[in-house]
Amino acid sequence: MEIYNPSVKKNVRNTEAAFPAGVRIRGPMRPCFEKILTKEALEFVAALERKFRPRVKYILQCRKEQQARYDAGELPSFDPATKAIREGDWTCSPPPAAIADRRVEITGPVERKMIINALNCGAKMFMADFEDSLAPTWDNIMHGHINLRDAVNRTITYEDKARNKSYKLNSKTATLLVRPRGWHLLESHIEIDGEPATGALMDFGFYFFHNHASYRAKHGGYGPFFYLPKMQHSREAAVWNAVFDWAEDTCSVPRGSIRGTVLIETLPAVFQMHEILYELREHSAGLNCGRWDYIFSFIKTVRAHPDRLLPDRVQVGMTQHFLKSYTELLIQTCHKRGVHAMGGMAAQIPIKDNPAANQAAQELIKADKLREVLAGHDGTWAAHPGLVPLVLEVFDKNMPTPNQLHVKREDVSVICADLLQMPKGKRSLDGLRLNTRVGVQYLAAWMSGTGSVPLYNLMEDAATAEISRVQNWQQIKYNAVLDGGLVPGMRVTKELFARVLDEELIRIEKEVGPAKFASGKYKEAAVLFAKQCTAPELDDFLTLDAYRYIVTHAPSARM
């Protein structure tokens, strides 16, 4: 069997071929890319793009109009026009046997070794990620599709020459789920009719086209299974449902085979949970508490409200009332509709050189997971294979059944005020420093092609950088008073932030070492992070601005 090593990146000459009219490949070709970029697959993706691009543009425009209303003083709320859906007696299709038990899911980028380790680690599910934990370089995206194809076909192997170690799949592995990019992200390396492809449609299209038959054969006729990120309204779920219908019909797959779990990771979406499930009801696999992005969205949504400044992000935990209310309402909603209510990420990772700190981290994870399972969640996320046994132990002890769909949580009564209640805590100079230090380091890694980064004993993805950025922006915008830490009463200004940024760059250099600092993109990241934190208007996503740094167009732009 051939051992594949994605570190080999020799260019392959772009050759003129009979690819579909209107499709332009702008990224350089590498070995094996042609196995993904077949004429038939490109036709499938191009057809998806042409059919759904207008709807994607419409829902993104609706987001802008919705945010304009919030900026003018409105706050999110339940929609009176859809009250009948929220109060109606309907359910989603029951979960297939392949995803009935999801008690522990591990997540990570679509990197080859990561996929093998995650599928082997003992978790019930593995969410392979094209979104927040992956920097969407052309090579990362294309190698990701190659890796997933090989994983579905069980031919995936990896050779780590530095460690003289080979990796392959165990006989029993986790069930694979895939998270495509959010609706807002474009793919600059493929143009369709002169416009960049929609990242979500490209990720879904290539993966579904190449793998649906093999996947369904291994999972009782169901699948593939997906996670759907960053939605704000049920109209966005309706687009995904239409995409699923079209893909199933086009490939002669029975309706309802595809299932998608929606991450509730935006503040507007928490008021639309019944409606989102209703739109996806034949294709729904439930909802997930995307807690870190949810905090980011909370700040972003109320960005024009100077009375809504959050405390240091380390104090905004899941026991805060607005987050506790969000999770309880999600569980109640999912179980009323007969689908899974998935818990959030435990971001801690094993601390190998400090047993006391490692034990403390494990206790935090146990407490977090115990809270989730006792609340009625059907499963949860872990960030590292080494934590899967610990999380499994908590759920196995407290959830003897495959799931908790029978736990209806009829005791829960959540109103708008609960979901909008401001968290308690203080803002400090240390909090500003941590936001800046983490934001710069994550962005430096992302600009270098790495989207999942261990920082200060936590596995961080784009959500942490986004929280750091928008919180800094909000505090600078409104000259927030720092009421905690060693220097209470100080106001956050652009001048203070500039000084903090300079000092934190010095600290980063000491922590990572002069050689790594010099060879990394820390200075470039600091410039971009500062620009984002001090901009007159807040950008929706940090990665939209950063994406241009990782685009690599080939000299010849057509195959």
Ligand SMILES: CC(=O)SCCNC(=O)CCNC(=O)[C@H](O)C(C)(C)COP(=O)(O)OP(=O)(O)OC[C@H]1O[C@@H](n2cnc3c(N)ncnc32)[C@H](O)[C@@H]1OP(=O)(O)O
Contents of the next structure:
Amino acid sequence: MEIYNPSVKKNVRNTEAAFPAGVRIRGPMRPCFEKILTKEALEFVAALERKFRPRVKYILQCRKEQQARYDAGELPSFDPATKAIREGDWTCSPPPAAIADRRVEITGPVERKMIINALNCGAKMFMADFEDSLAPTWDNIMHGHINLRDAVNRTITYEDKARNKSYKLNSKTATLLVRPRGWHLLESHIEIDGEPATGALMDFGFYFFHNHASYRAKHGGYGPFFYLPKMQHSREAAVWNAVFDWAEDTCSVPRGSIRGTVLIETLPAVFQMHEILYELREHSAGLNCGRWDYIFSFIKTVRAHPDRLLPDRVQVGMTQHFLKSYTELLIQTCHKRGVHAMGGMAAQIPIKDNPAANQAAQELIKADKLREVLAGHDGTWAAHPGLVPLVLEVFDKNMPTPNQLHVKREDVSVICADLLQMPKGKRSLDGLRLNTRVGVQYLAAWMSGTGSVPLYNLMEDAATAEISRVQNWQQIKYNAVLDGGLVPGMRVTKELFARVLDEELIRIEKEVGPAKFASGKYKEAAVLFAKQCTAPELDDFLTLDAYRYIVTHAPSARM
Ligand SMILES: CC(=O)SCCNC(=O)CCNC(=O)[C@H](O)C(C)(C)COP(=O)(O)OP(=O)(O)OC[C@H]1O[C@@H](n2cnc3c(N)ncnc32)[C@H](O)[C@@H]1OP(=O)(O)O
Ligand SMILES: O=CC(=O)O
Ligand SMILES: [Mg+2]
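Return the form predicted together with the ligand of this protein as a structure block, the form predicted on its own having already been given.
What follows is the whole complex; the chain from before opens it.
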């Protein structure tokens, strides 16, 4: 048997002759990558790309055009053209037994040890993530597919030699869900007909192709199950639905086996929830409140509106009216259509060296989960295995049934103004400093290949770091008045931000120590973060600009 050792990183010159016509692998081949990059799998991914690339380009162009309308003064709202769908009496296909009870879902990157820990941790579900919590380096993506294949086949193991610790799956494990990248990210290490592949199609394609048969055999003929991130419009859900139809037909899998939970994590999408479910009605597993990207998108969507400056990030919590309204409308929408309404991620994680602070963090998580279960959510997310028992306890106590599809929330009446209401709170210099410190450290980790990190006792990933970036951008762009903190009345300028950045870099160096600071990517991250925060026009995603730092093209056989 071939032993898989993720630490072996031998570079091999790629030979294009080994791959199907039109497919070029630009990332270095490592041991075991050939198990994922088989001729058949590459043909499947290339066919997906050829069929859907034009539609992906179209939806991205639509996003640009819609943003131009927001920039010209329009605000997101419900679409009169699809009123009949919102008011119509239809339901989605019922949830299969394998995902009927999903009260606690742990999430985490597709890293080998974490996959085993997550599957073993007692959560009902595990969302394995190619998205917010993963830096999409070639090695991370390819190892992620190897790890998932081994997880589905239950052969996944891991040896931590330094700690003399072995990892393997328990007999009872969580049900696996996979989150591919959003539509906007390209995969530069695979080219199809001379263009980079679409990250989302590649993640879906390899995972589906290699695992659908084993997965369905273990889940009553259903699956694989997915989370679908960062969509802005139902036309994007229609593309996912067509991808699912095509994959099912191509692999002779019955219609409706694949199920996807759509994250409602952009402001435009909250006005499209019925429409999104309608497009996916045979393939839907419900909606999820992706709160962190939602807050990021709230700022991004109204970027041209100087009257819409948010208070400090720490004050934008789930009890703010616009967020409460979004979650309640999501629950009402899902339960009307017979599918799950999933809660989101509390950012607190266990604090190991301070019992009092740990207790306080746990209380915050408990309160957040209690609010979710009482509102009618069918389950929620946990960021860390140590939090699963706590979250489980709140849901077990308050949700005796497998889910709350029967809780219709007909009392909820949410209009545009509720979803667009500005959060209350103040902006402070400390807020600007914290955004800067977190943004730089997150970016430094991401550029080094790590997509989720603990910072100041909170989980930080691409979505939370985006809030720090766009909030800084918004304040600098409009010279926001800092109306809170110790020095109220100060205005944010490029000069103030430059000084804050310098000072926060010194603080980061002190906190992480000179050795880690020197060997890490903090200085490069600071340059990129500063560029992003002071750009005349806001970039759509931080990771689009940062991606070039993590691309590793292999020497080509043609050279
Ligand atoms: C906005 C969103 O999209 S939210 C969803 C995306 N984000 C995520 O999924 C974040 C997931 N969580 C994480 O990545 C991590 O918990 C972090 C980075 C926040 C904290 O990581 P650490 O500080 O390394 O955690 P810590 O040292 O306490 O880990 C203890 C053990 O738990 C494991 N662990 C921690 N988090 C997870 C997780 N989410 N899944 C599986 N295992 C985990 C660690 O691997 C470690 O295992 P070991 O004892 O066998 O070595
Ligand atoms: O993906 C989840 C989020 O909160 O963003
Ligand atoms: Mg997200």
